[in-house]
Structure formats: C-alpha cells, structure tokens
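The chain below stands alone and is given as structure tokens, in the form predicted alone.
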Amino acid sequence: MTIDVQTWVKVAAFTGGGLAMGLGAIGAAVGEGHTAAQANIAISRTPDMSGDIFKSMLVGQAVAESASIFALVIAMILLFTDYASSYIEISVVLSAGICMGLGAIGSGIGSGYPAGAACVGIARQPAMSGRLMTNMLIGSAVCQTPAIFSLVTSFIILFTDFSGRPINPTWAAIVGAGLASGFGGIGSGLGGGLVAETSCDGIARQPETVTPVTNVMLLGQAVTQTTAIYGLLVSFILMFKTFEATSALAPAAALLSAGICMGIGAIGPGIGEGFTARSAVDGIARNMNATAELTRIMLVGQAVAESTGIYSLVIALILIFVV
C-alpha cells in the first residue's frame, strides 16, 4: 500500500491533537481533584463556611482548568485545519501537539495546590477569606505561565512558514522546539504551585504576615519560572534560526537533542526551587522577624538549584551552535 505525504500529515495532525488533549488533561484533572478534596476537608471542619469554601473551590478549579483549555484549542486546530503536503508539516503538527500537551501538565497540577490550601485556610480563618482568595488567584495565575509559554510556542510552530527551509535538519529543530518548551514547563508549574500553596496556608495561620508572605511568594515563584524561560529561549532559537541543508543525521540529532536536553533539564530545577521557596514562605509565616534572613537563604538556595538548569542551557546552546 502506497501512502502519500498528505496522508502522513493527517496522521501526524491527528496524533498531535490526541497527544495535546490527552497529556493536557492530566494536570488540570489532578489539580482540580486536589482542590475538591481539600474543600471537602475544609467543609467538614467548618460547615458554616461551606458557601465561601465552595466558591473558592470553583474559582480555583477554573484556573487549573485553563491549561487543559489551551490544550483543547491546539487539539481542535490540529484536527480541523488543512495543512500543506510537506514532510516538514509532519514534524510541525506533531511537535505543536506534544509541546502543548506536556506544557499543560505542571501548570494544571501546580494551580490546584494554592486552590486547595485556600479552601482549608478559609475554614481555619474565615475573616481572611477575601485575602486568601486574592492570594490564591495570584499564585495560581503565575503557575499558568509555563502553559502559556507552551501555547505561544505551539502557535508559532503552527503558523510559521517553514516551506522554504530544508527538510533536514529543520524537522529536528521543530520537534526539538516543542520538546524544550513542553518539558520545560513541567517543573516550573509544579514548583510555583508548591510556593503558592504554602503562602495560602501561612496567611491562614498568621494573618498579620500577609504582606511579607505574599511578597516572598511572588519572588520565589519568579525564580521557579526561569527554567521555563530557558526552555522558551531554546525553542525560539530552534524555530527561528535557519540551518543549512544536509543529508547527514548528526546535525538533526544535535538539534533534537538540544530541545530534549533543555526541556528535561528544566524539570528538576523548577521543582527544587519550589521546595526552597515553600520553606522560606512557611518560615516567614511562623516568624515574620526572620523575613530578611529567610529571603536571603531562599535566594542562595534557589541559585544553586538553578545551576543545573543553566548547565542544560549551555549544553543545548553548544548542540545548536557548536556541534
């Protein structure tokens, strides 16, 4: 049986759409389930606050749902768009789906952490329900940043005209770009959620610490997002740099490996920096007088964890520009 290029493009588009929505549903579902579980625990402790807790649960779940909605958008585009008959288009549609699917996992789960903590916090400290809701929304919104990076990367991959570029090694650069941004968002989304969760918990336990806790939460989350930015940077280089045509496999392997290296290499630092910032936020809620010292230790600890992400970035850049 002979299969033409257009058929392979359709196969890749359907596969990419399935991966985008399939992978993209994981994080949001887990995050929403965690939020609902914590809401049940909170209501069992303080039934009189069930109305406020229920509203907080729904708002938190809505934010966590955002990542899967991004995945749904990409999946629908892949399923119902007619693409050109080109071998490069095969890598384009497949990469876009993988990128968005992977990128939604961390953000979905991470957003569920502060939402669940806010529900429990409202039960513990009803007078702070409004402030807890605000803090939860801010923390959850930051967790969605990596998913947005993946969405942007997927859109650029889908709507950039690669037809004038050589098939090899361009196909590898496109797939590598999707993997760099997709994998790169997992750790940052999870790490940011850990920080925001502890922030909501700290405000509920010690309402007077709301200002320093929120400030350090945002600072800690900002650092956790840096490795996702490295993934985005490598994706942009792979998408926009023009590579010379070649029949050799080594250049394609180098570009594909650059994306894999940066994407997977960003997971650990994002989560590790989240652990560090989470402890600092918890410490400030327990002892506000130690804010300056805890912030300093947090930043130093995060910087050390960040180094592994930088190593991955260096190797990725060497693979692109040197090898």
Given for the second form:
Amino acid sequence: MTIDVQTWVKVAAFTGGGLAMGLGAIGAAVGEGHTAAQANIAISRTPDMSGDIFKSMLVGQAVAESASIFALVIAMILLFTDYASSYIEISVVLSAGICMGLGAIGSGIGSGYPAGAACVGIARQPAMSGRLMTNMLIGSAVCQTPAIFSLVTSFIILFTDFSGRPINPTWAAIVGAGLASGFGGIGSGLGGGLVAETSCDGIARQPETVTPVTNVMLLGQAVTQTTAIYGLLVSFILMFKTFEATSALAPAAALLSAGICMGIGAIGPGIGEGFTARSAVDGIARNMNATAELTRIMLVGQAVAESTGIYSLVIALILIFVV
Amino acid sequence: MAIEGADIVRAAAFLGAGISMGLGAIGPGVGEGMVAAKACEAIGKNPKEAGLLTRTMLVGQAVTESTGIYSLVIALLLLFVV
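Give me the form predicted in complex with the partner chain now, not the form predicted alone.
Now the full complex is given, and it begins with the chain already shown.
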C-alpha cells in the first residue's frame, strides 16, 4: 500500500484539529468549573445576591470560554480546508493545531480564577459588585493574551505560503514556532489568573484599596506576560526567517529545539511571577500604606524569577542564529 | 537525504540543549516566585524590615537559581563543546 502526500496532509490536518480542540478544552473547562464552584459558595452565603452573582459567573465564564473557542476555530479550519499536496503542509497543520491547543490551557484556567473570586467578593461586599465586575473583566482579559498570541501564531502558520522555502530546515522551524507560542502561554495564563484572583478578593475585603490593588495587579500581570511574549518573539523569528536548504538533520534539530526550549522555559517563570504578584496584591489589600515597598520588592523578586526565562531565550536565539 | 552518524549526534546535542534549558527553567522560575511571594507577605505585615527581607529574599533566590544555571551550563556545553 502506497500512501500519497495528499493523504498524509489530510492525516496530519485531522490529527492537528483533534489536538487543538482536545488540548484546548482542558483549560476553559477547569477554569469555568472553578468559577461555578465559587459562585455556589457565594450564593450559599448570600442568597439575596444570587442574581448579581449568577450574572458575574456567566460573564466570567464567557471570558474563560474564549480560549477554547479560539481552539474550536482552528480545529474547524484544519478540518475543512483543502491543503496543497506538499510535505511542508504536514508540519504546518500539525504545528498550528498543537500551538492553539497548548496555548489555550493556561488562559482558560487562569481566567476562571478571577471570576470565582469576584463571585465570592460580591457575596461579601454587595456594594462593590460594579467595581468587582470591572476588575474581574480587566484581569481575565489580560489572562487571555497568551491564548491570543497562540491564535495569532496559528493563523500566521496556516496562512503563510511556505512553498517557496526549502523543506528540510523549514519544517522544523514551523513546528518549533508552534511549540514556542503554545507552551509559552501556559505559565503566563496561569500566573496572570492568580494575580487577578487575589485582586478581586482584596477589593471585596478592603473596598478602599481598589485603586492601588487594580494598578499593582496590572503591573504584576504585565511582568507575568513577558515570558509568553518571549515565546511569541521566538515564534515570529522562526516563522519569518528564511533558512538555507540543507540535507543534514542537525540544522532542523536546532530550530525545533529552539522552539521547545523557549516554550517550556517560559512556563516556570510565568507561574512563579504570578505567585509573587499575588502575594504583593494581597499585602497591598491588607496594608495600603506599604504599597511602595511591596511594589518594589514584587518587581525585584519577579526580575530574579524571570532570569531562567531569559536563559531559555538566550539558548533559543543561539540555536537559531549561531549554531 | 543522507544521514550520517556525526549529523545525528549533532542533532541530538541541539535537541538536548533545548530540552535541558527548557525543562531546567521550570523549577527555578516557580521556586523563585514562591520566595518572592513570601517576602512580599512578610513586608506587608512588617514594612519596617523591608531591607533585611529584601536581602534574605535575594540570597534565597540566588541559591534557587543555581539549578537553572546548571541547565544553562549543560546547554552551552552541548552546543559548543561536545
């Protein structure tokens, strides 16, 4: 039995579509389940506010859902598009699917946290429900950015014409680009969610601290997102740089390795910086007078936690440009 | 495509470098974040000791960083020496 290229491309596209939706469903489901659990806790405490809590739960879940909707879109495109019969298309469709699937995990889980905390917060402090909803939406929106990075990477991979480029190192660059953005979004999405959760919690406990808490939440989340941005940067370099044709395996392995290195290397700093910013926001909500000290130590601590992410970026860049 | 032994070894060294640095970055990243988180909690409770706490945090993080640096060293060895 001989299998032609067209068949292999179809096999890869269906596998990619399955991976996109399968991996992409993990995060949103966990995050929304957490939100619903917290909403139940909140309603049992304050049944009078059940209308507001229910509304807040649904809005928060809708934001968390968007990550898996991105995955659904990519899966649909992969299932119903006719691809050219070329070996490069195999890596294109697989990479796009894996990228979006992995990238939706962190954002889905992360966005569920602030929504849950906002529900409990409304039960505790009904007068603050408007500000809690606003803060939750801002925090969840920032959590979605890694999923959006993955969506952008998947779209660029799918709609760029790679046919003019040499197959051998280019296939590895495409797969590496998908892995860098996909894995790179997990840590930042989760970390950003932890920060936003604590800020909603803090606003509900100490409504007068709302301004510093929201500001430091955004600052902490911004630093948390940096490793996802490194992942996106490495993806862009891998997608847009033209590599020389070769018959050897080593140059392809270097490009694939750059993507793996940056993607996985971004997970730890993203989560760790989220822990740091969470505690800083919590401290500000309890003791607003220490805002300056806490912001400073948060940034110093995050900068040190970032270092291993920067090592990964350096190794990835060496793999792409030097060896 | 002719694949020779030396080519496979080089390819494996490159992949190994990426995996070494990628996986090696997870632990220190999470661990240093936890150190900084506890430092933030402590300064929130007792802002007067900010100097002492910052110093302790940085020393603790420097020790935590060591495994990340081991990963970096191994990755660089795989890329340029082996």
